[in-house]
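One chain follows as structure tokens, the form predicted on its own.
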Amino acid sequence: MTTTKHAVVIVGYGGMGSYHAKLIKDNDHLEVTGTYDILEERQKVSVQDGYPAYESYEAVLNDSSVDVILIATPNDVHKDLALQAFKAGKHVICEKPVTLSVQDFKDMVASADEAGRVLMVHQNRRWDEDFLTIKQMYNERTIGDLFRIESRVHGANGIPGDWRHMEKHGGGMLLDWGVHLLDQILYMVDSRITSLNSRLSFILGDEVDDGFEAVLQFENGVSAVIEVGTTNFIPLPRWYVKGTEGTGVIEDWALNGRIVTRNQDAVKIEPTPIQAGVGLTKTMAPPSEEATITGALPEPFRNPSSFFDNFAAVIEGKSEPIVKNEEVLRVLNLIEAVFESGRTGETLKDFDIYPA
């Protein structure tokens, strides 16, 4: 049985646009039928890759064979491109961050609803295995109830590219990587944020942040540290989590890590003092070998389908979106709060958009 594929045009055929084309190439439900980019050199690359390049965005909108527009441009033009697409009767996949403000996203959702079209944001890091492993540990209480979650991405190359250095285009690390890490923590921890404190880094002298740290406290007792850095020549682990029965660490995206749990069958032995610097300590002495068990990370939680398969099922009316627009709105609201706390130095409360 032959499956009819939905025609997708990628708008913005740069690094992410061409990456999307590779992801969609073998998809059973979607097919890239062309691209549009304002730069002539990117148009040439598109043709070399086998995708016809439209001469204008208007030509894309006027092509009745196009079902879906995938927006992979700099962040500041997402809204305008999406609104035009909905008016032309197209579905939209939009790269993150979908917009630069909560209100702009509300406008996009309203336009999609009015046109009866689907808008889905490409929050692809919900499919990362390192994150899904931690989500599994959280859901299944692998090391007891998680009460401390530290999520970090560290690099030492500064801010990449060109427009990501510019505030007017929506540059900076909070909007680039922060949107992923904040989306992950909210997707995992189903609880209202009761407080937030954040700091933004401008070490490299750009007009946008080159990193940030946000400390979140949830109503259910979970605390989370979310950090992005571009000046870290020695990175900290990707994940470090503490539960009531143990500790877990994932060093990197290759899933190098382990869990250490309390041995419930061991006889409790008082720690022997150790030499620590110029003093002695029992508090920080390591537990006895019998007191803990070191094990492998659990198998990760699995999303029911890939992003693109899910999107196709949504526009066909066969499934609910894995990335829901109300969840995206909550993340954008949190991003605005991180900017505000970082700017004012204040701890924020009562700002979270959490479903009642």
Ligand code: NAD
Second form
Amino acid sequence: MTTTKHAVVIVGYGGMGSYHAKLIKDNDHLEVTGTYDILEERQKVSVQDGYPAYESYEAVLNDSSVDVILIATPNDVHKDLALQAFKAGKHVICEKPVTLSVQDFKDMVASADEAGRVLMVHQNRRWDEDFLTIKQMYNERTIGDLFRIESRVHGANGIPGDWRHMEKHGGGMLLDWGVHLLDQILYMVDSRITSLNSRLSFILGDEVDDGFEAVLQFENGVSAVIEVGTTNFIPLPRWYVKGTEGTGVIEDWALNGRIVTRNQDAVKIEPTPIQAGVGLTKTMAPPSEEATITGALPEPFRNPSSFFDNFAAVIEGKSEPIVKNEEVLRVLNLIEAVFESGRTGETLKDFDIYPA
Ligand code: NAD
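In place of the form predicted on its own, the structure of the form predicted in complex with this ligand is requested.
Then the entire complex follows, led off by the chain already shown.
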């Protein structure tokens, strides 16, 4: 049986654009039929990879065989490219961060709605297995109610590339990795943020942040630490979570980790004091071997559909988007608050858009 696939043109054939071409290659519903990049050298790479390169964006928009524009350019041009795409009657998949401000995103959504086209943002890290494992633990109460969630990505390579160093292109780590981690925490914890405090790092002397830390308090009692660092030669674990019955850690994307829970059957014995530095402590003495059980991480809860399958179903009117624009708006609003708290040093309340 042959089914017609939706024709996708990738705009911005750099690192992520070319990765998208690989991701879509085996998709049953979408097919990359061409690319457009402002750099001639990238156009050549596209042709070598087997994808015809359009000479101008106008030519892409005027091609009636194109159904979908996938935007994978630097962040500052997403909005303009998307507005033109909607005017030309195309659907849009847009890389994250979808744009640089709440107002810009509202303009994009209004333009998509007016044209009756779909705008879906590639928040692909909702599909990451490390995240889905924590989400499973949160939903299933594997170690009791999670009340503290620490989510970090740490590297030691500084800010990568060229445009990511520049404010005018929407550079900096909050708009880069930050948008993923903040999207994940809001996708998992269904509660209003009641307070936020953040710090941005400018250790490397760039005009944009080379990392940040945000502390979020949710109305349901969960507190979260979200941290991105590019100056960490010793990384902290990807996830560290505390629940009412135990503690969990995921070290890395290979899902190395464990959970340690209270052994309900063990007879409670007073810990014996240990030597700690120049003093003695009972409080910080390890539990006896019988007091805890060390176990494996649970199997992650998996989204039933891939990002691209879901997108295809949405444009065919068969499904709701997994990444909803209201959720993307809430994350952008949070990002603006993280910038503001970082700049002023103040703790912010009453800013969250909840429910999204
Ligand atoms: P990149 O610099 O490798 O590629 C960007 C490409 O866009 C370049 O080839 C550049 O010539 C081209 N370009 C610039 N302006 C253009 C325009 N007006 N029209 C057409 N082409 C244009 O950058 P990248 O790392 O591929 O990042 C691109 C986007 O993808 C960013 O928004 C980034 O945040 C996002 N991204 C997402 C993920 C993810 O996992 N979701 C990962 C990496 C990057």
